[in-house]
Amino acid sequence: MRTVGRADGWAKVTGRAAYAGDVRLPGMLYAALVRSPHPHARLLRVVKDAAWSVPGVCAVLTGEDVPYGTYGRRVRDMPVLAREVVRFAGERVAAVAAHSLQAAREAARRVEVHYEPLPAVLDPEEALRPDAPRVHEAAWRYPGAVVGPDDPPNLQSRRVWQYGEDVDAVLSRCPYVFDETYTIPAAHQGYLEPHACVAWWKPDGSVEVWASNKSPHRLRAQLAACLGVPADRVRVMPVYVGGDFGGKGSPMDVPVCVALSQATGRPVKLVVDYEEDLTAANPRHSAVVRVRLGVDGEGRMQALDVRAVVDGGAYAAFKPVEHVNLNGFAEAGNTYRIRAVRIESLIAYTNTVPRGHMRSPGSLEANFAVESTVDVAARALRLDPLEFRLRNVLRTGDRGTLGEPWMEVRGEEVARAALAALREGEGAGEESTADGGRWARGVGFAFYCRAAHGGETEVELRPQPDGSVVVRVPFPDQGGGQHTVVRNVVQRELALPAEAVWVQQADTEELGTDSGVGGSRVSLTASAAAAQACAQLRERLRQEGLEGWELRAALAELARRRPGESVRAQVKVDEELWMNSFCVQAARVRVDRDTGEVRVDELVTALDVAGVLNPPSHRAQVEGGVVMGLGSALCEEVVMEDGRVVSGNLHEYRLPSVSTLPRLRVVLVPGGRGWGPYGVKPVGEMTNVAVAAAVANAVADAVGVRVRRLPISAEAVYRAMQEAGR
């Protein structure tokens, strides 16, 4: 497929791309929030008088003033504004709307809130004990809850995956059992645009919303459930989304904006600052993961037992999946042939910031723990870590770790390609060794396999009088190039130049249900829908007797004959495609023997591919994921003290920068079996997952110590070396 520039590129570089924070409506007010400083407290009273004295204030709301109930993506357990109690530091207690942002913030500062601090539970293991302070009195009563009255009172969700023989019995027969525990902290998604929204409760009782949200149709349903109105009374309007990485799928503050708009009869805008986003949004779940791996005398894996205790924070509202858990844990060890597998994921309520999704939720947590344990086993058995993996890797024809009937598994080919690339780059970019042996060098590998996810979407084509085509889609482009992919497909199917295809996002009234951007599904669903719509458009031209015409002239004639004429195609892709993608990460690192400092010199990313719809976008997804994984490996952590997030700015919450990146090498292994008219495989959440394990394994190779907690800091490596006498 011919490579073209991004569909959204010109609008973004010229500043014409409109985000939620750019929306301006007549009579619009501005909002500010009052947040709790306590992780758990009883609300005694809220005094509003001083806030009302600020000129320009139009509304000061507390939970008692909000006429509708709780909300969430699956479990509706989050109040619009806190009522009676606050459950985490940063929870919304009051909201203000005023004529200016300055007035709103000053009024919010003047709201006087009286609290009675309550005992807080901040650790998920402690939260699951019977005598722990309760975050919610009766969590099972919330709509969508997946727990019952007999479960531990702070349990959000429990999920168990099992396959094969009895795990304990097989482990008892294994001559080698490796028992390891790993800790993965909370992390922020790191998008550029903080959460923002505009809401307008119109005089006829309908609601219009502009929001930094990647799933407009799902947002509409979630808002309708919260407000107690039919879904067709809520309309989500199109805006650009300034980055997502899993963090822009929840309603977040939109219900607050709706409440303020209903109270004032005017549109209301709320744009949180980045400190609020870092401290009170929906970061990645933190987890403690225990892995027991049984290996026989021939170095073959026999049993895998994984138990994860996960911190879900004060509310479950930001998890969309059916079991309100993290499906990425089901991927634990899924690259290997193992006779007996048991995986348990327990998510607990705690009095900390509510957790949400982050790029491939649960996968990094599971992968870091299992791939590190695999490395521990290989080294204990005096086997080469890569050859140990290849001895056990799944191959085409094998059932998956949980019995999945994969159409293919290309792990060995991908691993061999990664190794060859690593050897080619040996010595490139390395500093001189004239340092007295200060730097120790090491190499580490990690495997990852991800299943494709289905979904549904709709695409509409509208011929224009100038012979161009407007392509309308129901999902935003949150930076991943989704609109560009759709344009590429339409160009190819209709043999049109780039300037003749325009992609627009429709609002939720104009096109049907869409699953939203997420789960690496858009390329699968949108490419199929776009191809079908093009086929329908060609058929329409044939029916009009225009099939022999030059195409742009035929499109212009169709638009002249039938103004407003369009064709639509809907596609629903089964969630169980039994198609996967395989990724192998290889890291080359140096470790300072004197300080424990870790420098990554090179990251090789090898993955199997089928059809590639847009090579530059594909590569950007791959490399962007690698850099995100590097952040998880070396620097990113939402730091909490006494339940409060203290890494509340981008100085203390460190993200990777261009100046600190290693050499990135991407190796595509073609020939895979994809899905749909272009045989595509997903890539968006492939390359961020295994980087942390690869770096940790390389550090172990360099200095012989194992870091079992992310991020891998110099302090942790130095301490481990001191304890090991190295």
Second form
Amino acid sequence: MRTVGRADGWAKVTGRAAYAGDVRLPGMLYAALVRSPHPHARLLRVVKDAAWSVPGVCAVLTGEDVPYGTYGRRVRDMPVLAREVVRFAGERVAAVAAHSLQAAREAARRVEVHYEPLPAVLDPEEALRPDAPRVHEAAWRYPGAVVGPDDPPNLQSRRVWQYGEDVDAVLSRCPYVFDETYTIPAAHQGYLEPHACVAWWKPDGSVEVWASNKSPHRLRAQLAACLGVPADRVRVMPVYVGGDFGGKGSPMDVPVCVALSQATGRPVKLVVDYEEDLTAANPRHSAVVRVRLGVDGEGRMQALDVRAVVDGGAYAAFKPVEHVNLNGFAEAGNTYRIRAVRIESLIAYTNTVPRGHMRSPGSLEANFAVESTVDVAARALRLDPLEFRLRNVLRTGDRGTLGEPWMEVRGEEVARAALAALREGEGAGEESTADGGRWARGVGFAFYCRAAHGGETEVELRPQPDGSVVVRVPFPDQGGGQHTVVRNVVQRELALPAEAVWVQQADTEELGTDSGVGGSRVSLTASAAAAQACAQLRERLRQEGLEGWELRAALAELARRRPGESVRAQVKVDEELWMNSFCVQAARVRVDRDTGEVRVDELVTALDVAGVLNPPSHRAQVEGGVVMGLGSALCEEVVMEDGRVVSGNLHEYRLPSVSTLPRLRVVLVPGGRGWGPYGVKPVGEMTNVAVAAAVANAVADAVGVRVRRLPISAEAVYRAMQEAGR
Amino acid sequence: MSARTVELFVNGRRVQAPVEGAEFLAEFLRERLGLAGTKVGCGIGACGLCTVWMDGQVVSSCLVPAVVAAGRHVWTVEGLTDLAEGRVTDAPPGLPSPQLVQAVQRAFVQCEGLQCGICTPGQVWAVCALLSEEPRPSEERVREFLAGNLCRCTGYQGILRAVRQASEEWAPSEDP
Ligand code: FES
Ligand code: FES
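For the form predicted together with the partner chain instead of the form predicted on its own, what are the coordinates?
To see the whole picture, the full complex is given below, headed by that same chain.
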């Protein structure tokens, strides 16, 4: 039998699934934004007359007209509309609402803004120097700030992770120390739905919001804090989210949309252009990462020192974690046994687009730098890079690099599986080697290990008179398949056919708690909550004396006897799970010796898995991640010149297309120990991380040169070959 | 803004609505007619989200000025679904057959040809158009035909599996 497929599948193939930008309300107005062309400038004067002269215009707002506070996910440092000063090119300066989109755009074009350009700081290293121009006068005053008045100017966040012996002391005793520096540029999450929202400030003072946002409950709290109203006045309505990858977790333009609605008394829709999303949303941080790796005479890693200087852009508002840092850096070197580890991540404010999270934030940056360095070390020591990794790989029973008491580490098994798959594919699909020696071939590996974390969520089951069950969940399915996972669990626990289980997203008023889709945690908490709710439902049936009944008849009877009754289960996982998942990425590439062009022929991804709740969705998550990783490796960069993003749209910011893909091979290595009733391990952020390092290592294998900057362009490889005289 | 009225045929029905300035077909369909199944990503012809059918071929509706669509026959994903679900009585020649549309939609659902779904209406249209012309395309051909329909979520593997399944179902191979 064929699989039933995704729970949200039919809504999506028929075009019925509604996203934020699809909402249309009676009397709704359309919004457009005016953005700063300057990275840093004083706002002198805004002249609105010409904008008002466009027929159909209902509001023209500047910062002074907005009665709200600043906003942010943790640190509330971002103004709804700029006041007095603009801090990055692309910052919102004014907003217009009109009866049609065309009128709104025309009016926005006619808003006249006078600026006085100020000296801008565009580089994080420079920004941290004492004499650097300040992006914020007093960043420590913002609610949630993690810096103080004595910190270097422009410091946004600093974190240090260390464990074991003193790193410098151990490094000084190592016969081999590899000191390497890598650069990772800004990148866009690449979701294809640009940010969209509809907001309605209703006459009774309550606010309804439809937004391309993956964590509705957090959005509600963030909005309430910004608007200065109690959270129960804000209601976030369920809509599908058109891709997220870490980029759709903030209020983004919702506060300004609410301001326009409050000013006009009408619902307002604001959908930004893709250009605006690329240039002025919350792309991945750019980072320069220095790695020092000490190795002893037996080829064993002894010490690792990592220092990342990271560009956080003009605001910290888009980072959701406590220290507004990038926790992925803590993973540096975590696949190996290393006695002394020290990792520092310094994030600076600069006058560039504010940065946010992208799928496994910080992980790709750390992994590219460390796994490239590991390869450099292996080659210098004349060891096979895979053999060198296996000699040092962390094993079950070892403490992690930061002292983690992992319940298991399956690196070795996973690496062997990757190698076996790679050998099987050898030679397949390659064109003949009779190409005059133009193409050099190479193979590269990279290891990756990621910890799983908990979260909290709630699931509600409502029996229906026809014997089916409606399952209400507080989180959207932004594509990760969470609704399908929940459906499958309920189906399995109650032994119901798929068509008798309907998953719906509740709005924020209906269900109370959820930490949002993120950190790949939903499959953990939601599957546990769904299983618990099913047990409770069975218990209710027993109390009603219905346990002997055929289940659908029993559900129908319960719905008839107790109309509207439901059961709810909440799950909160706040302890550390000490569970990780291991991924070994291999890449087989060809490099054109004349031009430096890199072609990836095959990607083999081996992954440690435990229970898999929905194999097709699981596989799809793995594949989607790998292709995203390929984009980071080869083509994706948000290019900035003088602080302005110049990658204008998707013709310049190139995402991988189906026509240019290599062969993908996914090898699941079952038998891992997962968490919860189904023993699951998260997968969503596993496979996009290590592709870049694997490709860089394969290029080094092919032509003997090291590319230390992403993406790995033909020019960079060509230049490196020239310098190396190859 | 000066508005003029445009009249065209959408999903078999004659429609009239005002257009303003540089309004494109995608926006016209979504905002004037409320047919929000057609999505907009890049707005410049680089992603394929806005793919619709116009007079016999699939086009990027974000590139077609609404005034240029005057008098034309346009079919969106809503019309395609009507077709598949038997609500269209006099389909114009050249539209994909209802059985093909059913096979393609089913295959996308079953093969994880979608995740977030924002690219899906465009993908479904493109695949229906391809299989309608070439029931058994090679994988090379599929990749080339779908090159303009980006998908960030799936890594394309599920989409390729869906095309294979739909093609197999729609035009079963002769050999056993
Ligand atoms: S929106 Fe039309 S091609 Fe991207
Ligand atoms: S399913 Fe999300 S972009 Fe294709």
